[in-house]
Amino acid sequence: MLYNKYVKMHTKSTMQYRSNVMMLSFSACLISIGELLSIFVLFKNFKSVGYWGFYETALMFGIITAVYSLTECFARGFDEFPSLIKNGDLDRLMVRPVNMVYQIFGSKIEFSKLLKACLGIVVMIIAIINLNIIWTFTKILVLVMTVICGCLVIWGVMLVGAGISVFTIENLEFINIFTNGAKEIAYFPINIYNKWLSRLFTFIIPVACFNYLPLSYIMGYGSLPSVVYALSPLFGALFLIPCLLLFLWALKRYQSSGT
């Protein structure tokens, strides 16, 4: 399988700079630990945010950390897509008889993000242990779908940024509002924000579909029918379809870099 060769190639190149990868991994984890400590200090003073306590929010934090780290690890090629255009590498990819999306996936795999993803999973496990959740098969399935949906949503945002860069060439800072900004917002329940902001990150960029809504089902919160909360990850995953179509449409209008 071609993707296996991409993984082996990136693994081999990563192993050439083990110390650098380890330093990047630990520094990223330290930043995340600092963010978690800031949440802990917040709950030390305020006890709860609505009906969400520290461990509920820690579970949310763990999911967001794992989702973003996994997406940045395996879909990094889309995040750094403008560099392919500026270096002329996109022209080289386009003449190959292999699907473009497949090639961009393999163009950049950042293994330094995996340790941070593991940190997110550990935080999730610790939070779950300290929460009195009566687990059922449906709740486990919703939790798994939440992580998968989260990766698809963040990949979708990367696709939008990559599609726009076909015309702008450079990375646009406003895309970071919907990637890094959405991550900061998703650390807390979406319903604590102003209505326009919560609606933006629920119906336009469905961050709440791998954050507030499915966790409300798992923990028995919220006033909507439970089926709405349970199916929210699937609704969020639909966000990927228009993002992928936009990216493919932009690729058809790409003109050679001329390099």
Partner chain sequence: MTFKGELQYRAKAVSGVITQVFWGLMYIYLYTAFMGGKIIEGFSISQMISYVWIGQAFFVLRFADLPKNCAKEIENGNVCYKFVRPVNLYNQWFAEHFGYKLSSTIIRCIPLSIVAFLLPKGIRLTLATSFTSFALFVIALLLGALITSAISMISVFLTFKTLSAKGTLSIVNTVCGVLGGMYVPLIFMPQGVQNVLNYLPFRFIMDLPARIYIGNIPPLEALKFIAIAVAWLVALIIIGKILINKASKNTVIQGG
The other form holds:
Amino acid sequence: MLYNKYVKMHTKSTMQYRSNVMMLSFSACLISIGELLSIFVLFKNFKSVGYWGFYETALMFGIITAVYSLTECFARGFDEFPSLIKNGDLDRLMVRPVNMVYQIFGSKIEFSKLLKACLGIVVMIIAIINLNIIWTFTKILVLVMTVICGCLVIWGVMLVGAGISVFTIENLEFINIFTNGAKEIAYFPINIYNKWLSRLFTFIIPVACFNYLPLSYIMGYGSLPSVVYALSPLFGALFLIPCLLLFLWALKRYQSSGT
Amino acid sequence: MSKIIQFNKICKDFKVSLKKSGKNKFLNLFKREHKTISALKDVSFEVEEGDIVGYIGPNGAGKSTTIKIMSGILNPTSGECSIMGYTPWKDRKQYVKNIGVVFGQRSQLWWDVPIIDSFELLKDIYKIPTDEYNETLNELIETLNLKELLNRPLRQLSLGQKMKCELAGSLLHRPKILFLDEPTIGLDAVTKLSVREFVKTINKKWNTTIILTTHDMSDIDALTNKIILIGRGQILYKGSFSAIKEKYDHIKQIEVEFAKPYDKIELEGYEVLSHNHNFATLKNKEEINFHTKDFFNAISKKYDVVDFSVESISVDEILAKLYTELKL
Amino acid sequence: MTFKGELQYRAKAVSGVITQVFWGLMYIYLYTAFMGGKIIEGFSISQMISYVWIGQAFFVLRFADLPKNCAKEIENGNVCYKFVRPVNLYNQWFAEHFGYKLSSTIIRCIPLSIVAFLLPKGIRLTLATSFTSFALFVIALLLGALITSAISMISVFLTFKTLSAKGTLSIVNTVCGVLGGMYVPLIFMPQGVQNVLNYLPFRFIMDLPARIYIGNIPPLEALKFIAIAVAWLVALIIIGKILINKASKNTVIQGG
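In place of the form predicted alone, the structure of the form predicted in complex with the partner chain is requested.
Full complex below, order starting with the chain above.
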């Protein structure tokens, strides 16, 4: 399969810069550890916020870290779309008889994010061990769906950013709100923020779908019928559709420069 | 012979945003003025299957824009274009299977992975059957002498070696048309020759139609007689290159050796291009026709001539003349 | 020259201000949610809000960075040509970096503080408690910027060792961030940890100026800390000079 070849190529290319990749992997993990430490400090001082204690939040943190790292690793081409336009690689992709979205996935794989993804999973596991959850099949299913749909939502955000950059060329900083901002927001249960922030990140950019909503189901918290919480990740998957359409629309309007 | 490329009144306008240097910089963030630049104006031409066509013109004339329209990356503002029955920017995925593109200094190969791996990836991208791939690859290795290069990454190759690999990479799927954007730029003389030789071979062997843009007129001289000359977005000339050459054929450049050094050389009807001790280079003025005998009689009357040689002016000079004549 | 170049990026600055207002609000709501459960002496919600806004307004000063082109030159080895020139590289880089930090901060902090002052009451940046504390705040802030520049110079040396600018900087900035109270305010940390971190150089970058501004640290105590900051600054500059000197010798001996 073509994608396997892309993975093979990126692996070979990455292996040329082994020490650099290790350095980047390590430093990315260090940032995460710093963030987790901050969360720990906050809970150490304030004990809890609403229902949520340290381990619940750590589980959320683990999910977010894993989800973001995986998406940044495999959908890097969308994340760095402006540079794809600037250095002319997009033109190159366009003269090939393969679907553009497929090719953009293949254009960049950032292996240095994988270690951080592992770290996220480890944090998830540690949190789960400390939480005394009574696991059922649906709970496991919801957890898996949460991770998958989380990746889709973040890919969707990247697609919107990439789509906008077709017209602006330059990456605009405020897109950062929806990528990194959404990430930091989602380290904590979104319902602790004020109304407009939690609405923004529930209904417009459905970060809540892989944050406190499915966890409310797993933990047994919350006042809504549990089926709402259980199905919330799927709402995130729906978010991807308009994002993908927007991106494809923008891509159609892409015009190479004249030189 | 069938017409493989048909360009019919293609126009392309670019919108360029103007940056005002006025006081109201802050307002400019929200309001921008646009200016339309037309890069191509009613460009029409046809190319026959199996031809090599030189697409020439000064910088900014619209060469790259044309190539990009032909390869489906840009869509024109108006006009029609049919290549092998496809409209490039509409039937992109189907169409690009049939073309190969070498963009000047941009590579399609991977920087730090052995060349052969990049080729294997291209095999999958173009879905080339293994037998066909092996056969084509062997042919390319042989004609381009690539064997030694294949296991090295692109970053270790010289400019000439890179270009050879680029060419091979864009031919693996045996395209019917090959677009070459400045294929010999920056290459040394020997590599230039071998690249040209290769282009010719491919053209003959596979009947590949080749469109190339270049600044180097010796490329055109060596490869083709069919040129399209473009300037300021308009086609200025299409047809045979020799016809242009003939037009200027009566202008000669003469190198003269004198028996002794002269302070000043002057000859009616001739221009002195350079003069150094007992050597001088002269050129006849355009309004007179050059005759060897007349020239010899005239010059030996005034000076003591030991030897002289006559040369036609170079193609580059012809082009420079054309550009000035057309005020490009 | 660096100053002028930076001014041209106004469009980016507008987008930047929007982003930072967002980040500021996010932290304010987050800390408000936490602080609802426990009252901290000398750190009311409105003080916390100003603390967050100061952090956002002078956001650029928080980060250690390499001088322009420096990362590339170290990674590809061209930096050795710089060592051949008869200028003091440390001073040149330091001045360049400090100028850059200062100019980009000014561009950011003015619009952001205006916006933060104009916000509705519960989330607004309030004026400094007194003129004295404002003056001390400005001094502490400048010292903070100088300390960041000194740490940046040490990062240059570390980049020589690791040959990865991006990796080195993110490690340095994480360490500074965690220990300097930029990930989570020092005041939220356990008292024992605070007692140590208060005297390390990292908290002088942002935590000290912000806390002087909100009046959490009274002027007299502030003066004491400013003196410590000066001492740290001198120490960091000396360390940086020694390290860069060492790096330059190694590079020259290797022949680049």
